[in-house]
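Consider the single chain below, provided in structure tokens and representing the form predicted alone.
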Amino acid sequence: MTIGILSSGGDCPGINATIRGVAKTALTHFGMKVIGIKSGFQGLLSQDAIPLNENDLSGLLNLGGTILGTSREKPFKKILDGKSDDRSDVIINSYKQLGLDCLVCIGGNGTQKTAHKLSKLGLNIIGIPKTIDNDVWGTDATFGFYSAVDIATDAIDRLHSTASSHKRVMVIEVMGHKAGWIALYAGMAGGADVILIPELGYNQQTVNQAILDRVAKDKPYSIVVIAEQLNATEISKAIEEGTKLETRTTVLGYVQRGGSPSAFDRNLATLLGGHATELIAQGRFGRMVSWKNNAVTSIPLSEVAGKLRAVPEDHNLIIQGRRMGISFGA
């Protein structure tokens, strides 16, 4: 059998060691040939692949990015006009044209959506999930997110210093697009006193009364980790108009996709990939390889397209960081 490997949309750490772990079980144990297919679904598009073997797959494990390079390109997209930019007859032919028996699609929610589109083209896929955001539907945990978390957290371990120093409250901006994962992850690991997440919402006036709270505790300083989708530049604001204490906000943005991936990151990454293969040796395509209950598994494409995986209300994290006094501006 010969399978392609695409990785499309934001990079994050973990998709060179998911790469290695479908290529070097495809290579070695199925004997299978394996193909690395350029940026994305635009290089499916332009044909633009390479044959990889053993030799190419040395040193992927800890290497950040990814080594096919990626693209936001989404082949199903609607054009301004209104008009259907359905390229199908170009994708079936690329397909062909490279000589695929399946293809694996590394991404994150919109990836799997185009996967499963590509699926019911009648084109064997199957889909990895990969975000730093952990919000696929029907994965316990996305690789990169806990590389993530691990980097946010010693960020907001460093700002703790300083915001003691100088008596502030900092304002801290995590990544997380539609959900509050990593902020929620993250807050807690690095020991913040206002976790805001969009699942949960705020109340400015709750937010400025943790704060001040803390202030009538003999606690000058606040540290207040955000998710992206909500304004920190606001809510800095608002903050020290509310308390009027001296706020600062830092948004980390980037830095948490780039560099290596965590030990369980490499791991899951690792774990995924071999599962992928085994689905494709198996014949079992249109499905996704997913972690549930600490088991690598798998679900069809169709039930993860178009779902988000957001943070429930009643996660034992915000049980237990309300029991401790931490505030979810509600």
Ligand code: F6P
Contents of the next structure:
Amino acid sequence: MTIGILSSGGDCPGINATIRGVAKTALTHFGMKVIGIKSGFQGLLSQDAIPLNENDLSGLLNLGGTILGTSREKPFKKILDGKSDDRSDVIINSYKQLGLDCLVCIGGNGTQKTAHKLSKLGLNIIGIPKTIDNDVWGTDATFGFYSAVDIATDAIDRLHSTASSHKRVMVIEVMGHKAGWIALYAGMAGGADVILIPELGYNQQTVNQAILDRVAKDKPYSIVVIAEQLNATEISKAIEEGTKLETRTTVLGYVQRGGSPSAFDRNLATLLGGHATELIAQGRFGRMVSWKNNAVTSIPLSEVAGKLRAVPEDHNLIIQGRRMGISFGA
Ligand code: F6P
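The form predicted together with the ligand is what I want next, because the block you gave corresponds to the form predicted alone; please supply it.
Time for the whole complex; same chain goes first.
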């Protein structure tokens, strides 16, 4: 068997560990051939691909980014200049020309949606979820998430000391354009006083009051962690106006996505990569590998496509945070 592998969408720590997990298992355990496709679906459209051999797989476990490159190319773009731009025929042709028996698609929600469409067209597809945002449906975690949480937590720790020295309000925006997972996990781990996530919404008065309540308790500084979808600059301004406390904003940005994966993410990536290869060997296509109840499993792509995994309102960290007096702004 020959399997192709690509990474698509925003990068994250752990993609290379996954490529290694898939390819090493495929080459050494199952005796398959592996082809790496460059720059996501862009490379599949242009047949930009390279064979991956044992020697290409050294040094990948802790390497950030993706050796295959990535892009946000979607082969099913809807309308271009008033015309439909569906290039599924080019994709099917490339799949055949490259001699693939299966295509492994590493990516987030958008990628899994494309993977499902390709699967419906009759290609043998396996999806592997990845994103620092942790918002892929059907899996309890995506690799990259815990690495990003570590980076964001470290940033919050650092902001704490400068916030307390200057008696300031520090607003820190972390990534998560549709879901508040990083804000919740890093906010709780970093001891934030206010955590704002899109799933819960927020009331500016409530946020300002929580900060003023701290001042009344002789805690003249506060840490406010917010998810990217909410506007850090606006919130910061409204806090300063409403509390008259000096307020500063930090937008953490892409550092959260770069660099080495955490130990947990390396092992998660390795396990998911290995399981993907096992599904291929069993001929169980059209599925996304996933992490459920501390074990690897898989779920049909049809159940994943088009869905988003948001933070539930009754998440245990929210319940516990509220009990400890942390404000969630609502
Ligand atoms: O990887 C997910 C994510 O980090 C989002 O949180 C963020 O909005 C987005 O990617 C931005 O990435 P890009 O600028 O590469 O589109």
